[in-house]
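In structure tokens, one chain follows: the form predicted on its own.
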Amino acid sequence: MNFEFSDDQKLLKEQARGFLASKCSAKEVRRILDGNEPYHPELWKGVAEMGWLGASIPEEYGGLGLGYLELCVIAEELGRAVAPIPFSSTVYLFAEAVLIAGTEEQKQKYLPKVSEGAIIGALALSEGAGAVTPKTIKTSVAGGRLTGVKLPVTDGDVADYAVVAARTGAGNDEGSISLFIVDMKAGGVTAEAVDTVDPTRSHAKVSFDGAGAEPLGAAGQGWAILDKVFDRAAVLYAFEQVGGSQAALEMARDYAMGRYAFGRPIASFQAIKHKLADMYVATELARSNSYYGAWALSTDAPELAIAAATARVSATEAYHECSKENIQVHGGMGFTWEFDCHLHYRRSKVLSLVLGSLPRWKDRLISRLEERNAA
């Protein structure tokens, strides 16, 4: 079994990480934090150009068709460069939904357009603190009507469509949640911006009242639906978390051969190796668990469940021990926001929450080795 990257993806890998060298520099991701722009519309429209957006989408649909190994490929250079756009909502959670389980008539609908870059989508979900589950949500469809609030949703104040998560039966189990498709720019939807630990990427309160809502799937295949969703996307995410990860052991261990104190590098101080020594443990731990979900992932084997979830927790363990670590190899000015040390602990903090906590994945990880260790 071999999980390496060919030529060509390597060739991808390349190319996406000069595209984001010269598009997505640290100034243009504090252009967005400290502006007032919900995301970076110059790099949006690039990345949809450079065809990144249909990576995985197939040609049928407007597409590329390379294939998820591609697109976990970007997703690493995404993470890498802390990209202030809304790739991840429209391509991991909104396209994926609808390759699923939309209809024909959705996917030739739909897909062109996220291809094109001409809709940006979301996953409207949660409704509030705490872990989301089929008891915890109140939005419900009643006569092809939405009505409930979802919050946070992220880019759901800038999406033109969102997946949202309904209740249509009478019980608490996951058979009473389906999925629905709403356009979010009509009537009977209200969106607000709510602030968050990482401005560079959007997030809103987002109210239906009486919107129009369009059945995604079957009925009360809701939370199936998003089960295996949140399966791929968290593979595509995990590499988004590796590349940061790797991006900040590279600032710190810059930063360490880079500064003297009592004449020597503090690079040199055995504190400090160890603690660029377990950042390059956790990132190497991370990839290699990626690795085996994007193998499991681009040729759906039925080890995707566990293979995801693993990936899921190793990457966000190490993106968050990087992205403190290197605060800490900086030292006091680790702290300060001229340094760009906060942009990498903004976004691992955000993205170690976007598909449910990681004690949520840890269980979801244990309860699955439960069932093929069982079967």
The other form holds:
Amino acid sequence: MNFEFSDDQKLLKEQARGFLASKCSAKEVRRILDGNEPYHPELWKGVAEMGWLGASIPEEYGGLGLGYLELCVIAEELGRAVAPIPFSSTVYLFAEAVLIAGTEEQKQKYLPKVSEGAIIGALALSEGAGAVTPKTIKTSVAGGRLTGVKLPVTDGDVADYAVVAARTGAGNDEGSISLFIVDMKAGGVTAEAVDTVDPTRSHAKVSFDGAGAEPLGAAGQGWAILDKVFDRAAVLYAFEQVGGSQAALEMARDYAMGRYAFGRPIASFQAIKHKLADMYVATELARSNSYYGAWALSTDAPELAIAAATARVSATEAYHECSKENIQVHGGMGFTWEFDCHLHYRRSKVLSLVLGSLPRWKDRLISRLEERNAA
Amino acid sequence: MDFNDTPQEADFRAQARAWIAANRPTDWQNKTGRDVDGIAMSKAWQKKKYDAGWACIHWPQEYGGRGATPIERVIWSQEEGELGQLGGVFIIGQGMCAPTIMAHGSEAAKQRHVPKIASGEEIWCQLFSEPGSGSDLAGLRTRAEKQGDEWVINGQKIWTSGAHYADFGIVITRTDPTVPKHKGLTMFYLDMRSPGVTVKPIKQVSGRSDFNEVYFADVRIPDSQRLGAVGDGWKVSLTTLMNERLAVGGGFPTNFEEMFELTKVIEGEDGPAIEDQSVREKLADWYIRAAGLRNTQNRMMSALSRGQAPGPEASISKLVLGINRQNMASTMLDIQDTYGVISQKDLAVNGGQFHEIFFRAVAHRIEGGTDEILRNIIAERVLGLPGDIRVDKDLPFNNIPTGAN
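Would you mind giving the form predicted in complex with its partner chain, to go alongside the form predicted on its own above?
Then the entire complex follows, led off by the chain already shown.
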């Protein structure tokens, strides 16, 4: 048994951190937050040049074929840096869906373009407030044409291609849903950016009006494919969340060491020390669970479904805890636009929702444990 | 990253599994081993393991172990499984006292006692806390005075687990009250049946008596039973405390499976409790913490196997487990609704298992360092935050103000 990343993987992590420190400072993140650009194009280009987009894509499809552990390491650093790029949509969601369900032809068509950074991908599910279930999906396909409105779609306004879940059957069950790849720049698609809690990650309202739709996977298999995509993405998002938690914890610690009140650094008060200790504990538990998820992902272990939900729940809770308590440690300064605390507070909430909310993942975890025990 | 056994580990696991299958006690029925009536069974199982080379396997061979790697230790405990609970009565001796003796005792003390701790022949206790010094351990007042080649001990200890059945104990005393409090301490070990030692069990909130008060009235012990130099007791005690957090944090089951099964059979408002969304969320909360602790331990073991020393990170385990066991037990009683008040074993759900945890967790959050002390340790030693202000740090001990004067 060895429950650590290898020396090569640690080296990759250091390189990623160094690269992001120089190209993705808080100032650069703020450029996207304050401006009108949906993402940071130079950073996107740099990330593509580093090969990160194709880290886990097999070499036969133009990727580096390194593996998922390497992608996890990169994800942690992207989360730490609050990177304002459509990485997760393109790599964890779009590329994974194509890898899982695509035909050989589809893989050849899309994955090399993902690897080289030539296209941005997205996944379009939600159509309104409340849980995303087969029942709530109204978007439908008739005669190869897709019609409906998806809201919100992460990176929907910048994506070149999106995987879209649509109704193809009469029932309300999982079998009534199929997946399609849609060319977002072709006719019949309009995307309109919407305001969200985290402007560093773009979201859109996407309307399909008879858009061309290319089936991804067999008809009626949409939900089953999404389940697999979600399990894998949950682990990768968890690493982003762990990276964010760690960064928020360090930000709080550094501030508490330098800020004096009552003649002492506030870091010397037990109330603050204990808060930071709790943030550390939450982060470490999430990290450990994410490591287990990384192992399950990299070996495609039968435990993946449970490991992924465990990582997702604990990393979501850790990032929430660290990002909000970081602001609390900063006091009034933490509540200002000028300080960077809110970058993590925003990102934490977006990451906790993009793949389904915390209560839904807790429910999913228990369902998985019930299935395991019944087997 | 690889969870599969290496060929050597697989071989070790197979050996351990085969030996346990052939030798495990057949009449063992969830006895915790901490009960006095379970001690005989605990001792028998421990001796059997010792004779076959499976006791305290990570200790050096010369002291009764087999010099096993940290990973082998994990494999052993996985294979021993719930049977490991029979070792509860030895946790203090094996987890805290023996490492302290191995680090600070004389060669004679090591040869004489450590193998007997490994074999279960001797049960040890740890005499640290006092009525006036719990978290502020260095404020202790039990005195040891040198008379010729002997030391004479007077004073009182409290919260001493297992003192009522322990054969020996390690005791920290004040040998010089005229210097600052951390500097005047000295550690010894003693026979718990020495003249002048009185043990009085304390009745706890649970109604059980796991802990004791221990009184010393002119207890005489030879200088050869000193651990470390005179005045070095604080340093010696840190060895014990660091090992304590490792031993205590890892020694409790998470009980997730029992909890999970129970929510399937107890009725909620609309079907089994597990179908209730709030119950599912609480189950998930407990599961991710239990899994987080297990995976954190795996990370620690991987680090140890690479030759890294165990760090203050071990404090996470006891902190998380204590708080969460308490909340988990409370939730499990909630699920029973009004019936949850019944703790009588023959009527209570699961034989009152969750009622026991409900009360035992109270102590878990205090013993071996309170939640607050553990948070301080994490804050100061892991995160590098400033130490608490200690106004008595440089005062001679006998000048430190107390509430009593």
